[in-house]
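Below sits a lone chain in structure tokens, taken as the form predicted alone.
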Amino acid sequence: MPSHVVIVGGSMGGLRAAEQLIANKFDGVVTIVGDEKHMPYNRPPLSKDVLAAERDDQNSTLDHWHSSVAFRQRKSIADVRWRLGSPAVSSDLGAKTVTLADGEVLNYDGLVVATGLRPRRLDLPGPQSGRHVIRTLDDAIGLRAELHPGTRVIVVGGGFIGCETAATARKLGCEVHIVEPMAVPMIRPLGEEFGNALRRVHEASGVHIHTGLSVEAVVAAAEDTSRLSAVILTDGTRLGADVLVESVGSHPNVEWLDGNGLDLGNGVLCDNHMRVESRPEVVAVGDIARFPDPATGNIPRRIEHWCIPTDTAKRAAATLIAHLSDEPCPDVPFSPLPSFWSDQFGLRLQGYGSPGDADHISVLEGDLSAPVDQDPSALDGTVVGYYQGSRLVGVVMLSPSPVTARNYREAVETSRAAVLTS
């Protein structure tokens, strides 16, 4: 078997790919290339635990925060070579080489694309100090330093990350506004009825929500023109602001693959084995991979859920080792079950499947209209099913019991399995 696999991407997807290659008996050299200097860490706590943790200057070093979110390093990957802090800047898939920012050229027999996403930014001139995104540990630490009681925080984008950040900032005593271009926060993943229920939770907890609007301009402070002091919304509303959190989507990190004739229009196009088109020695994992799922119509698309790096790494590693061993790929359809969760004002939102594919919903347990003015826990136990016709394509629950969560996960899995066998 050829001896060198290069994994470009030093986050969760890259780590899981290395673990799976070794678990599948790959005995060559594995090199992981990462743009951050940190070893891989878990991102979901960034918008919650890292921002909300008690202010303690003695325990607020970068090492402290990294150790609180870092993935445990398995002994099996002790021999992996790490090239951190020097991202890949170009590649020649014909020559099987990757070039790093420091000029080093890596040759490979197999290549794993795991470079993930970066946050989209608002294209607004003016002061930059006080403007933040949340993608990396450094992002979260930078934002955390500015969140204090009374800080005026504007969150642009009412998706999961934006709403989690708003909830955390509000719990820290900040004055918080969410500015959401759509009619309802979280309407794309959850639908209007569920999104409105969570809107009521936020508003009852003191978050101000402005829908159907965006930020048109940022205003500099008179005493320091590099510093933000207000934002102007598209309807002319002026909101005082010390901090602007831009949670407005993301871009796949594909530029280093330019020039190889690949379809990079929205991530890296793969087949159901995670092979990058026409390149059997190249696979992709994580939210940069755009692959067809037979349970959702075989239309290639990216999935930005926490479980996907692990699931796609298993598939991609098996595919790559089969190629390097000159063996056929397993002839089994790949259809990972998306799963996600979010914590907001004491509610645990947990989901399975593809709610965004539904044409209608049904409240299966509880009541989305329950009053939340005094206590968001009035929504605890609510379960919403998402359907295409009569087929269950997803379910989202609020603070479910373990038994409830397991039962509805199985219901979604059963529905997806029926599509694969039909």
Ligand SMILES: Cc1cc2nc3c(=O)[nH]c(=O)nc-3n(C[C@H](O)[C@H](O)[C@H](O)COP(=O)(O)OP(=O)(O)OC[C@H]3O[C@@H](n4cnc5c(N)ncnc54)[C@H](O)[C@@H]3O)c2cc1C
Given for the second form:
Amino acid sequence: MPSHVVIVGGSMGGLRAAEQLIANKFDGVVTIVGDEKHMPYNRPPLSKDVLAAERDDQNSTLDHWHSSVAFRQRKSIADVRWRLGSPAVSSDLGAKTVTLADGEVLNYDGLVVATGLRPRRLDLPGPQSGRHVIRTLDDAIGLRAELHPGTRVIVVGGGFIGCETAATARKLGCEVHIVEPMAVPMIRPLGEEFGNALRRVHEASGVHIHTGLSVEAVVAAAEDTSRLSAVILTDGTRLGADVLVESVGSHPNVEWLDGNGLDLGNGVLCDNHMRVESRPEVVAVGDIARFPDPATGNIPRRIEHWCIPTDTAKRAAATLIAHLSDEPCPDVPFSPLPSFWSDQFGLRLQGYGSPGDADHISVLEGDLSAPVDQDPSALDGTVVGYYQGSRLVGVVMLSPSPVTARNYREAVETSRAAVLTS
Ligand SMILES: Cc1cc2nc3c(=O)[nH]c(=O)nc-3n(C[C@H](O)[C@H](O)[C@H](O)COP(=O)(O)OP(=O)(O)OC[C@H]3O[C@@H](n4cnc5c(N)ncnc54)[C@H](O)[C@@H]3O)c2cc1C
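Having displayed the form predicted alone, please output the structure of the form predicted together with this ligand.
Full complex below, order starting with the chain above.
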């Protein structure tokens, strides 16, 4: 089966796809195309360690930061060809070609779509300087350079990344406001009760939270009109601001696939083998892949968790190799367990399953109303179960012990397995 697989997207999903192809005895050529100039690196530390780190002349170079978050390069992928710093701009899936921004056209026998997401921006005219998103290493370094004691930081969007960024900025001594359009921060993944417990942690640590509101306008500084000096909220409140972090969701990077008749409505629609509709030689992995999971009702959805690029890369590589070798695909359902975490004010939030699917919760250990004014660790050991009827669909824990985390992970896996076998 000597042939050429092109992987578009040079981050975790792309890297794992290459590793899995080679681990599955693919002996053709693998090319990875990435629009970032960096070799693949880990994103979770961007809103945690990279933002929080002390900076000085020695440790603030891009190379230093990249080496602190880069994935280890396994020997197995030494022969992979890297085409970094030049994005794919179009593709012709009928002719099996991908065109890069520098004009090169790559022919492929197999194609892996791994282009992930980019942050959504607030559609607000006016000063742009001081406005940030956080998706790439360059974003994190640019934001970190502006965070000093006393810097006035507005974070729009109280999801995991927004709340982590707010917690880190607060620890650096910034004056921090979160502006969240929903009634409670992190309500979508955690629900109202848990989200409110974490709201109390943030507020006890000095973060100001404005819910049910968004930012309506940004105001320019008198002395430098390219720089923001305040934001106006939708209820008319004016907040002084040096930095605005826009953490309001993301767009899948699908434009390079336009014109091929694919369903690109919310990422790339795949089947349970990670195959892109009617294209057996094209698979998708990671944040961009919208695939059905039999444990959650077979409705295709994207999952934006760190574990998913690896899980989907394993599945996609097996699918692609089967196709290239003219063999049938493995006949077992694919149902990766979502697993996620977040670090905020010394609390480690650890979750398994799909808590967002629940219709009610039950506090299984600890107490979500524990007083956190003096110490957020009062919530340590709390475990919340998320249920659809009587079925456990997810668990979220705060700073669990390894044994607790393992036990509840198994409980969620068992509950999901029961759906698969019913
Ligand atoms: C700040 C931050 C913190 C996070 N924290 C956590 C956490 O604590 N826990 C957790 O479970 N998950 C976390 N995540 C999510 C996790 O990092 C992602 O799920 C994971 O990075 C997805 O990997 P991916 O390869 O699918 O996509 P990405 O990492 O987005 O990679 C896609 C790559 O493709 C490139 N690309 C895009 N378009 C093109 C093109 N046309 N041509 C070539 N290349 C292209 C992009 O530049 C990018 O390098 C976090 C994410 C972020 C951003």
